[in-house]
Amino acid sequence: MGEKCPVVVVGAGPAGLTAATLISQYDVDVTLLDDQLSPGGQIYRQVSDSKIANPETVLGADYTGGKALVDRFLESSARYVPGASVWGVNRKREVSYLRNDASFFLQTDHLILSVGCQERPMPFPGWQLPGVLTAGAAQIMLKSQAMAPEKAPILVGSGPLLLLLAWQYLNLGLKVKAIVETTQTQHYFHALKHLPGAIVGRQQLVKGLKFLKDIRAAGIAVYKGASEIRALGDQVLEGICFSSRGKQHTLNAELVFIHQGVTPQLQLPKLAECELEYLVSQKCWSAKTDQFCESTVEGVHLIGDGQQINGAEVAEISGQICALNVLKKLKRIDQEDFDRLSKPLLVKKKRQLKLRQFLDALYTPSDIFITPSDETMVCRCEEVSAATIREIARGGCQGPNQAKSFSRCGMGHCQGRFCEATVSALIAKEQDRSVADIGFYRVRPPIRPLTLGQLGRGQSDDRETN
């Protein structure tokens, strides 16, 4: 099927850039496909051509530090295909993607999926109203187009991204009306036991404390332990109400940015028939790999947050480990060189993961946001409520795929990306089963919108690359 390429990497985030750069240094033909128009992924989005006047001052040194990684990749011999939206893969390592309104096809011996993460859904009554936006989407607009809200938003949820976004807005001279923090008190106690191991990531912890200090100094109200969140308004957002430490609060707002952490994007690993496992520590599904990033399907490798949420530093390390493993299989390095080069990386990765244990314990989403109230819209595409999912669960529905047939939940534009976790959790709780037992949505190609005309204009080669 299509052109043959020894190595294909999907995704130009930290992991994919690192893997492609390293593999190309050994004179291996490697092609990197990415749906963005410039490399960097979400964390380093448009870092080489930022529209913000002083990106390091506004977005932070961690962001601008990614430019060196991007530059090394662009200077390498790797074949770079931007604007390539991958809509299909399979266990035979055949890759289909859309570019310039036509479909292209590749066959590879080694498929490296570095597709990153997506925001976890945070459903509550009224979250479907215009004016409610995810914090990740707000940051994408800031990084890619230097777009920021004219009206002061309220940030709702938990996780480092909320603090980072508030701090970035402050650096732009913008106001944030309030931060409604949903991390429950018991999570702080659960995280304490992981604090000694997290010292390896103390720079990140210190950075978080600095964000908090600057937020407090700016006079932004911070509400702790929030629950019973509800968006107010009929056709558009008018405000939110919530409970915080035993008190009820109502805040007027035209914009609310929500965030409850991130989960791996698993549509492509599912299409490739990679085995998944449920991670109780992160309350999400992950693709199984060995320590060298190879999945349960021969020749399919998974790296970065698209495999498991571990952050940018671990993503880069996993990209290096995966690249060395592929180079060994291609006989570009021998076992001795592989052991010598990979062992220190495995040690470094293990140390870095200790910080992740702390963050997972602290920011694990509370059950009140995983299984929302009956009136909450679970599937915003098809307007399916939590009450409907509970009703079909009581009627004997065995999992999300059957729920899709009964309710159309998961059949909308997002193809279940934003309702899958909630549907599975609701069925599991109603039937007193584990989410691991309930399962997940099956997927079929194309996983992105594709017209018959675009498919009919398919080609086996795409030489117009940057």
The other form holds:
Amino acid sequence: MGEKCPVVVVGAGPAGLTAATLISQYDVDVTLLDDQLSPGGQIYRQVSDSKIANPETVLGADYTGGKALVDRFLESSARYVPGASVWGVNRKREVSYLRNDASFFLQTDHLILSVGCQERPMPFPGWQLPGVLTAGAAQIMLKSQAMAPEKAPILVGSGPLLLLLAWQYLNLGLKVKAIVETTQTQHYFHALKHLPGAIVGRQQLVKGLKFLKDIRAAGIAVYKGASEIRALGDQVLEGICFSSRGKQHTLNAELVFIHQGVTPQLQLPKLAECELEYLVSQKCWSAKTDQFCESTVEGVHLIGDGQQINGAEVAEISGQICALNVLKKLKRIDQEDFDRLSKPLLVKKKRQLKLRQFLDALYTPSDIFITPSDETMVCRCEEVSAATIREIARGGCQGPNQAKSFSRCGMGHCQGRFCEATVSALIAKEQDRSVADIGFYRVRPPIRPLTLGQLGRGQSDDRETN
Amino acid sequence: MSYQILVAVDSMFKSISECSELVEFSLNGKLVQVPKGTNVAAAVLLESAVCRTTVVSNTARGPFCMMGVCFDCLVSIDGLANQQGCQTLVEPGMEVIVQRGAVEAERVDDYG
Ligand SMILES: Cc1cc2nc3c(=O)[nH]c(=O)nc-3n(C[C@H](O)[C@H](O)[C@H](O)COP(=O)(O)OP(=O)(O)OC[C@H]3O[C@@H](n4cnc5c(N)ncnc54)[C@H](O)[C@@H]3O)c2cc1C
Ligand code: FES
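Can you give me the structure for the form predicted together with the partner chain, which would complement the form predicted alone we have just seen?
Starting with the chain above, the whole complex follows.
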């Protein structure tokens, strides 16, 4: 099925760009598919043609710094296919994607999946109201749409992305009404024991502290240790209430941005039948790989936040390691070169992972969002409540796949992307089992919207060099 | 199909774009201009917070993730229902209509 390509990469974030650029330097034909219209992934979204004035001052030097990576890729011989939405892969490394209203098919010996992460679901009563968006959505609005909130938003949750967003709004001279932090006091203590290891990432820690300092200086109200969060409003968001340090608060709001960390997008590794493993430290599933980023399926390589959440720097390092591994298999470098080149990268990655342990401990999602209250809508598509999931769990439902037939939970358009974690955690808690034991949703193609017409207009190849 | 905005709310976002080139399209029958390169969900957020009502309870819903994951931004574009607004660029003359409740299956995965 489809034209044969030596190497196919899916995803133009730091992981995929790094891997594709390096492999192409050894005269290998690399094809990179990405659904966005310009390279950069989530962190460097639209970095080469930002529509914002002074992007470096507003969005930060970390963002504009990504342009070098993007330029190196665009100057390389790798074939770049933007606007390509991959809707299917399998263990034979056959890839199906939609582009310009038609489907295309490729087959490869080396499939590198670097599709990144999604926001972790953060369910609480009212989170489905229009006006509640993820912090990631707010950031995408800023980076790729050059759009900012009309009225002062409230930021709710925890994690570096939330602070970064507040800081970027301040740089634009915009008001943030309040930051409602859900990090619990015990998380700070747990994180402290990882602090010595995290010292390698001190630059990042210092940046985080700078954000905090600027936010304090701007006089934004910060509510700590918040819980019992509830979005208020009849048809659209009107406000939120929560308790913080023993006090109840109610704030009016038309826009609330929520964040509780990110989790890997695992639909494609699942379709390719790669083995997954549950990470207790991150409270989410990740995909298993060996140290050179190869999955349990031969020729399927997984790198970046789409394999396991380790951040942009590790995504780049893994991209390099994976590229060297592919080059060795393609006999472009020998074992000796491979060992020499990969060793320092493995050491560097190991050091970076120490910082991740600190961040994981500090920003571990609060239990109130892992197993939300009964009235909370768990499945946004089919509008299934936590109470219903608890009820079917008590009735003996074995896992998320069975929950679908009991409740339609996970059967809507998002195919379970925003309820899987919650459904599994609720069943696990109710039955006193581990999430690892409960399992995850099976998925089937297409994982992206596809009409019969688009499927019918299939072709074997439309790659072009951009 | 009604051509009115579902719930009258103020715009949620404003454009700070340096791009002066505008694209005109129709949102629920109303002609709207947005900067070139704007996607449909973002265009909705310049006008309102709501892009459809839900399949089960017919209540208002708006864009949520802006990255193609949540499917809350489904709209009808040029007559084809259940399109992800956040993944579709506004084109000149495009007709975007908010969806009410369940709409007929038109996609392969609608039959799931
Ligand atoms: C909304 C959002 C904003 C973020 N902002 C920041 C930030 O400012 N700073 C920071 O340090 N970290 C940020 N992160 C975390 C960040 O994602 C990672 O640190 C980094 O971008 C990971 O790089 P990656 O290469 O693994 O994946 P990504 O950068 O996510 O790149 C993956 C690419 O694959 C594409 N893709 C996904 N699925 C498909 C498919 N089926 N078909 C085709 N293409 C596909 C995506 O559109 C994307 O371009 C953000 C995360 C999210 C979700
Ligand atoms: S807003 Fe989530 S898919 Fe479009």
